[in-house]
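In the block that follows, a single chain appears as structure tokens, in the form predicted alone.
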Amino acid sequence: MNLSQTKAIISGGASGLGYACAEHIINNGGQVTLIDINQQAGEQALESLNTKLATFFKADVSSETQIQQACEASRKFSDGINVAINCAGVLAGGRVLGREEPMPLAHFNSAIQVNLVGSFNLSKAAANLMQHNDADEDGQRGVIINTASVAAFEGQIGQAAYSASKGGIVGMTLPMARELTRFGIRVMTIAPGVFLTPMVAGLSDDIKAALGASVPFPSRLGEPSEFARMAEHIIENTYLNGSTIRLDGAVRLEPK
């Protein structure tokens, strides 16, 4: 499958890594449905893309009903879905034992619901539609790309909730890929390092410079376009399946 044949649904598609993937797919002739919980950001993203190859659907990734509706809207817009990219996520930082009280369970659960449950929710809804696609010469009917994080492997102090949610994504990649082989659907995960996303862009220049300097090589923040090109490679290389690819400039997070 190449990008011109892509009919993608992308969560967190209104900004950051998701938007970069959408822009890259569209620039190469594919179609995209953006999902985001932020209506204004979604409308602004569509305006920036300025194309008939994209549409937007407001949805909460943790809502089974809303994601099913979003996938159905995407299927109608593009006449099918063959790629799902999970980029919706929250940081949910905080210590297990804070200065005033232990971490509220609701705070921990919010990271799990958006990052992990949300990724599972879109994956299974999209796969349910992909299974009916015509197969290509390899028997392939679709591709699911999840977004984890290097924090899944080296979580820092204050990242217990975030790391647990991203570690869960890594953990479900292989069993999901194995299960979906009979439908010709591949499942891959990208674990990005320190990228210039909207969450990082809001930090001071000094902090951003320090984050970039912590990366061995190239010693800078990752660009969303580099994440999008990795997603492109996964879409086009049918032999990639059931694995997590670190995209991190060889960074390994320190304890804090």
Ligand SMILES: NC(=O)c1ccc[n+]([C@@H]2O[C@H](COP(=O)([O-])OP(=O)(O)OC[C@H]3O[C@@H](n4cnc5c(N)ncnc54)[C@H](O)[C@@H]3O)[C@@H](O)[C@H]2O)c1
Contents of the next structure:
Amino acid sequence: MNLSQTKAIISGGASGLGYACAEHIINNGGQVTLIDINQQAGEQALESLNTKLATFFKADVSSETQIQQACEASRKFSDGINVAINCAGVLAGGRVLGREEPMPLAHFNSAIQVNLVGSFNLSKAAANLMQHNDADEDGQRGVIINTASVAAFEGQIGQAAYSASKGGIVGMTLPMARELTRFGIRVMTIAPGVFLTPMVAGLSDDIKAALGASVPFPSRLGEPSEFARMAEHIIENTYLNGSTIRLDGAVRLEPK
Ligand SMILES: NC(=O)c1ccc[n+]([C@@H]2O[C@H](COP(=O)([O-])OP(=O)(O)OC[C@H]3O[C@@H](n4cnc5c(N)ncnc54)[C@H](O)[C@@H]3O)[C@@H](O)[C@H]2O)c1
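Show the form predicted together with the named molecule, please, because up to now only the form predicted alone has appeared in this conversation.
Every component of the complex follows; first up is the chain already shown.
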């Protein structure tokens, strides 16, 4: 599948890595449904994309019903879905034994609900529609791309909840890919290092400079367009399936 044939649904599409994927797909002639919990950011993203090839649907990825409705809206908009990209995510940082009190379970659970359950919800609802697509010459009907993090492998102090949620995404990649082979649907995960998106832009300049300097090569933060090009390669290369790819300039995060 090439990008011009892509009918994508992208969670977290209003910002950062999800928006970069949307922009890249549209610039190459594909169609995109952005889904995001932030209505204002979604409308702004749509305005910036300035194209009839994109639409926005407000939905919370942790809601099974809202995501089913979003997938149905996307199917109607593009006459089908063949790519789902899970980019919605929250950091939910905090120590297990915080200064004031132990981490409330609700805080831990918020990372799991958005990052892990949200990725499951969209993957499941999109796959349910993809299974009815016509197969290409390889028998392929769709591609699911998840976004984990290098924190799935070497989470820092304060990332117990985030790392657990991202580790869950890495863990479900292979079993989901194995199960969906019978429908010709591939499942891949990208584990980014540190990328310059609104999630990171809010950090102080000193911290951003230190983060960039900690990357062995190239010694800088990742560009969202580099993430989008990795997503493009996954969409186009049918032989990629069931794996997690680190996209991180060889960074290995220190404990803090
Ligand atoms: N930026 C990085 O350095 C980095 C590194 C590793 C992993 N990631 C992961 O990449 C993904 C994208 O991150 P980003 O940097 O683009 O962040 P971002 O904050 O720019 O974008 C995330 C988007 O997700 C949306 N969102 C949050 N909760 C949602 C919900 N419940 N339902 C629907 N939408 C929701 C937000 O409104 C936002 O538009 C996240 O999963 C993040 O954990 C980012």
